[in-house]
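The data below hold one chain only, encoded as structure tokens and taken in the form predicted on its own.
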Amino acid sequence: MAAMMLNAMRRCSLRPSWAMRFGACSLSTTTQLQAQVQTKSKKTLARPGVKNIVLVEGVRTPFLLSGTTYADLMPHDLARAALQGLLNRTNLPKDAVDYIIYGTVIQEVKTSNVAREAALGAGFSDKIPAHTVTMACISSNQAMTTGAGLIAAGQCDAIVAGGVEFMSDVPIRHSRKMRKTMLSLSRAKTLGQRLGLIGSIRLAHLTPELPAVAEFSTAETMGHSADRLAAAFGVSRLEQDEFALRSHTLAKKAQDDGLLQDVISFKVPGRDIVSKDNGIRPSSMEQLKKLKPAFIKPHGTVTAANSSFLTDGASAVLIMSEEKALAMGYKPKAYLRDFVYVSQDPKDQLLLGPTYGTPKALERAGLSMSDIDVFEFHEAFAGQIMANLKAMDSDWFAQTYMGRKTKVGTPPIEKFNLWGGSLSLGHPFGATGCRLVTTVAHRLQKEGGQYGLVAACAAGGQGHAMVIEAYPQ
């Protein structure tokens, strides 16, 4: 499949790459941009008869390398912190929340309902239920409609829902071998038995299993099924380089400017307080060129700084129904519209969920991507994006593998990921797509647009994307 890919993309009338084009725009969003987008007029998606769901508000821990600040807590301390930094931005009354869901990838043994765990830590009612969801890289996405799916159904009213990824200490277990013989110890009666037993112990059995960096059903690592995306697609190294370099810039200077509202302040236990996301690193392209291929070598072209590095953090939203929201005084940010979860091959489509899901939505929806005037796509990788570009542009891949007459086309880039993105501001799995739709809802009131668009893909060969409707200012 890649081979017929890669021949095809190149046969393909592509528009020009959007590495060649960065250097013509903006890093922020241009006067005329923001005055094109408030002249539009465009109609709500509002429906007869169906409940709007609203985002009341979002924010997040600052999103911080593995090993670094965090590196002694564990996930329900950022999951707590999240969920009160969200009730002080609110001043939500604790018991005011029917249901409360979280998303996370790696579980702790000892908290395995973080949700529940991370709740009564934050204060809030032990009468309000809470579960855990996963769903890979888009676990809060799963959250938060799970969440929407309660509101639609007359079941809740006011739902918290986010995600958190600690990857400062994931769990590491003994071998199985070795987990065998001390099950069978503990249940041993005798000394004998016991004695017999630590005898047949080899040093093999001391090997320890650290959690599966590879897809289960194809044993392959996401970084190397992301070299071997771009190679189908015809992504260059330089490609990859300059969009990592884009989202660096664009996120330090979002970080400047104080864009990243989402971000709040963690006091974190015998430390210091931390107040920003510290993997942005903008660099320079001689810099990025140094670095060797991470995952198929000599020859890959996916780099550790084409890549989302392994991040701890936590995020959190208040999502009600819009009678609800009202009635407690508060002034959404956005409507929650239309979504959809996809799911493709895993071998040699692992990463194109947003290629699947974007037209899906915009159907949904009613919309076309001229519609959308802000995008937040998941940058697992750099090569991962391009590629969803490449595919989303292509008549060729969307008649072949999606069944489609004809593509969706591809986002304009003035539109796209404007405040940095996954490679910059850190992705940790399960708390990233709270920050995309956080996002979304900003810049929609930042820029005056009024639809953005989500989208991410997930291991599994799974993904997710969801329109967002600008609440009226």
The other form holds:
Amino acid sequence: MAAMMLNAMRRCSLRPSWAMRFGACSLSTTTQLQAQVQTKSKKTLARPGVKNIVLVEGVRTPFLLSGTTYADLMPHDLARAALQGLLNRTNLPKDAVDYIIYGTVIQEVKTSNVAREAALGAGFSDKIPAHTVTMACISSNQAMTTGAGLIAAGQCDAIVAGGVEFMSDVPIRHSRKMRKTMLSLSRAKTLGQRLGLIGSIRLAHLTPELPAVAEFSTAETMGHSADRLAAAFGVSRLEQDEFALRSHTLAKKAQDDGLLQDVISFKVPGRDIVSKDNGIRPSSMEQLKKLKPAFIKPHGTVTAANSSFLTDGASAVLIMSEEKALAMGYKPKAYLRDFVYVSQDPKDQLLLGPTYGTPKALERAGLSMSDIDVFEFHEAFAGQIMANLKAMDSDWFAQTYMGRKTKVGTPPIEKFNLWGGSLSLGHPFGATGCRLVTTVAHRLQKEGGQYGLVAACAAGGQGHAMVIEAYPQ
Amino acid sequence: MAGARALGVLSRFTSRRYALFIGNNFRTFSMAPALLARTHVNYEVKGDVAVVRINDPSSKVNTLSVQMQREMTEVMNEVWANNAVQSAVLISSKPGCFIAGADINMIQACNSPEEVTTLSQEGQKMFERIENSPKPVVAAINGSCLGGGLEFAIACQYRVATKSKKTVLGTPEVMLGLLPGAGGTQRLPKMTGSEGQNKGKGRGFDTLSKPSGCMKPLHNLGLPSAFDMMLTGRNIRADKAKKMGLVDQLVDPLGPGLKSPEERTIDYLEEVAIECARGIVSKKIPLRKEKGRMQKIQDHIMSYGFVRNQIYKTVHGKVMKQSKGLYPAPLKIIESVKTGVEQGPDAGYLAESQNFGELAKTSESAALIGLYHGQVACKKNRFGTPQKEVKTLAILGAGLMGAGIAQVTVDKGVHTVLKDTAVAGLARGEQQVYKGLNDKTRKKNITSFQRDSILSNLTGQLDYRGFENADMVIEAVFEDINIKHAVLKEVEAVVSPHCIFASNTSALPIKDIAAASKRPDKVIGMHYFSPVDKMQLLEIISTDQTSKDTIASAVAVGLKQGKVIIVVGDGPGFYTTRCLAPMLAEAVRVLQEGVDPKKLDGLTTSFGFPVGAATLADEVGIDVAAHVAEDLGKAFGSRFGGGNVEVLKTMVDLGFKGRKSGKGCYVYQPGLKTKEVNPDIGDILEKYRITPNPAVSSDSDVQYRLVSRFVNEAVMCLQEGILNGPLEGDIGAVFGLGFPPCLGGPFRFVDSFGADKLVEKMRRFEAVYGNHFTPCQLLLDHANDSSKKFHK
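What I would like now is the form predicted in complex with its partner chain, since the data block earlier showed the form predicted on its own; can you produce it?
Expanding to the full complex; the earlier chain stays at the top.
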């Protein structure tokens, strides 16, 4: 009843009054966790009638620059490695999960349902269904929230979600004309027909079609859009280089301090054991300054060094209902709480997802920016992060484009991406989401905070944000 | 009545989206002498760069008016005198407009060619100073950069332009019967091509003008593209301009940021331009680019005089073929360019200024400028804002016209319903709309994504489902009063009370159609011309009962569709069809008198019509022509006689319906560009042969017989109040029927030719043919009093 009320309230207004919500919560009798006294403005985000969904564990393969050690693998090999790593970490019985969901962006044609191929290959029971989702750079976020939905709906109790991206090999197609000829060839009945079709092949037919990281709707590459976005918000080259350097420096420190516990070691067939991300390269401002713009020439500001690089990698998380996790004897790492997906103009606001998603997720949870202890934003480009921070700090932008009365507010930089980010750790499109969520859980544990926020932008002008709550220690 | 397909000149004339010459002179003149604070040009020094900002506070666009030029000179003098300044950036503060051209009223205010020549020379001098500036000047272009604006930009040392859709470069002077008179004919041939910077008079920006290898200063590389730009007047988009070498660097337009996209884009352009200016000063950006091998080969070829001569000859030949020598401006452009290239800059600049002066005072220029003003006036809604905006438009009949109307509506964000009675017809119509958009995609005017999202606004259907949401219904069904009545009743049964019913008819009186309506105040005529997406004109017909709001709404829809609109009174044939009918009747008589269709076409095109009379009849459709001739003949009596309607009827009976049926006056074969006279019409014409009267059958007489009947009918429409004024009459005749643009329309033609001379000719024809040529009263009034003019 109270839950219904709440839902109705949420639908009516995105900003339910706090006291009301608290009142509603106090009616509940369920959770014992409320006893935990926190210094935060709220005790917990648990809601009556809504299942608590927990992150039990999260792992990932090392993220490698594409074309390096993983070069000869296939996408499902990486996903398999992540799944096996998860199994090892958690000692999960191979038939204990109800469903497996993977996110990926550029699909290997042979393994279009990469979730299923990887699950079978990783030794999961063949009785566990698996499907693959795609939503650009937030594909594995989508995999996790799909799983959360299945749990909330009572369909499942334990889910493995993950993401994989393999940029060392991408499907390069024959031209449309060539494909058409080849398809006709397979249907040709006589030798004459076949010879005729073969004879119709011209040199131009042989030009291949390469996949591009470009928007279908605008034909603009993402780097180009990021450069324009940075310019629109007046983000200087210096600011971008500084942010990129910060990301690499923090990532290096986190790596050296052994904070990146989600990374598992992976024995690559025919190669050595890989146990570290290889894209972290803290350099100097002088060196960064030397690079030429990569997309908008000659006056652009986005360079190879202040953009995320093409990466191979896979990630996996184990998500359960709290009851199930406890029943299986797990100690969950965090609660997955409110999340939102947003979308906007794919041309001029392609990468502003975090700006739009953050306030919505916070409002759903009834939190304010100051309640958040840990921020993990996806760093597609340094310019994109800086542009988002400036957008969140602008009353004009909030009023003109977001229909808000005041600005969103910026996350304090001392809580922001403290263990590096996509710029330095790497960004396997489909796998980044799980890394962000796992990192938030680990940072909350390490830093002793209560709430964390994940936000990410994605191609298509979409975005995502999720509130994560620390599991009481 | 359907117009013609080949009105290339016209469609080009009007495809321009931005005003190039806007007159705001009176205010400007009155303020000029006073020593007021500068209002049009200002500058700010940013470090070592002077940012010169142009902004005409009294207009939406910047024009090179007297005051603008004076303030610009002052500012540049200060910039040159300021030792702290190393370079300058020239930028407009207006979103969507750099400089749209010279102030046309400034030119029209001159009383003699010499005065205009002086004006041109002043412009030349000013730009010469910019070209020779010891401090590099970077033109930062966002929005239209046309005419004098482009001439200004190419005098600068470097050009940065935004890739915005609104950024277009061009020299549209030729469309006003003028030439680029401020150094354009001299600099442009040296600009276009791939060389970034090449000094006009060989006195370049001296610190940087080091000789580049063995090349002698290049003249001609851009000769063909320069001719193309100046002779067609077409707009060039920024990316194309970059490829041509007209622009050195491109800047992407920005989306929302901490300011509006428009504001921030201008700021960004300024920032990039400032960096460029600094780069030029520090020599990081070279003003001379290395030439590629192809470039060098081309240069070498062009260094031969006979090659250049061949180009002049070819271009001259093309111009003569297209203009029939009726337009002096293109020839003067060729002459000015040639003088500059062959005899050196001094002779070239002199030729340019003198030719400019001469052209400015020609009747052709006056006619074209008149049309330009008329077009601007006919793009305004003098009936005010309608109470309800049309958001859903339903079209009945998916034929050529119906689908054409859908085509120009659907891409304006209006939900468009296309209804037909048969699946096949509907499929053909929807395919036409798709093809129109897809062609735009292929020309890269829109992306395939935009095409798809535009098409999502189109609903094709066979029933009246959803018509209750329609704000306006335009019927384009068969021209039969009974069918029109039937659909009107069907529509009125389903639509909401505010919905307007518009009839796309070419001749049926609207009041007859409205007779079947329960709400005649909501019934109006909207006469489109075929092909709808190419023809600019829309003739709106109101009856005595049509409410003012209905008219306002119809005009608003037409304007949204990008049309030039005339609003005329009701009557058989309204204005356009009524003018065309007697001319076609005369054309049939001319054919009956034994003139070959090709000869007839030659006579009409050499008078300035873009399409010959015989071809026009084929385009319109012989059946339609017969139908109209008969209807109007009944309505207006013997005055509309001339050729025998039976000629047309016999042709229709034999299936010679014009282009659509493959045979008419000519035989049309798909894929063939040349057309032959239909051999079978010889027999028909033989059967109805009339013996010509040699007294009125010279080539010139035949031309005036055709034109005078057209003009007389037009004047009569004004006399009877069908027309609101001579301006709309001129626009309707030129844009809808292809009346010679160089004559500016029937009314301007009467003014310039002389009503008395025209009446004299008509009296001569009247003596032979009778009342077909009886001049109307208004024309006689003008003939009797030479001070009476239609255009002041």
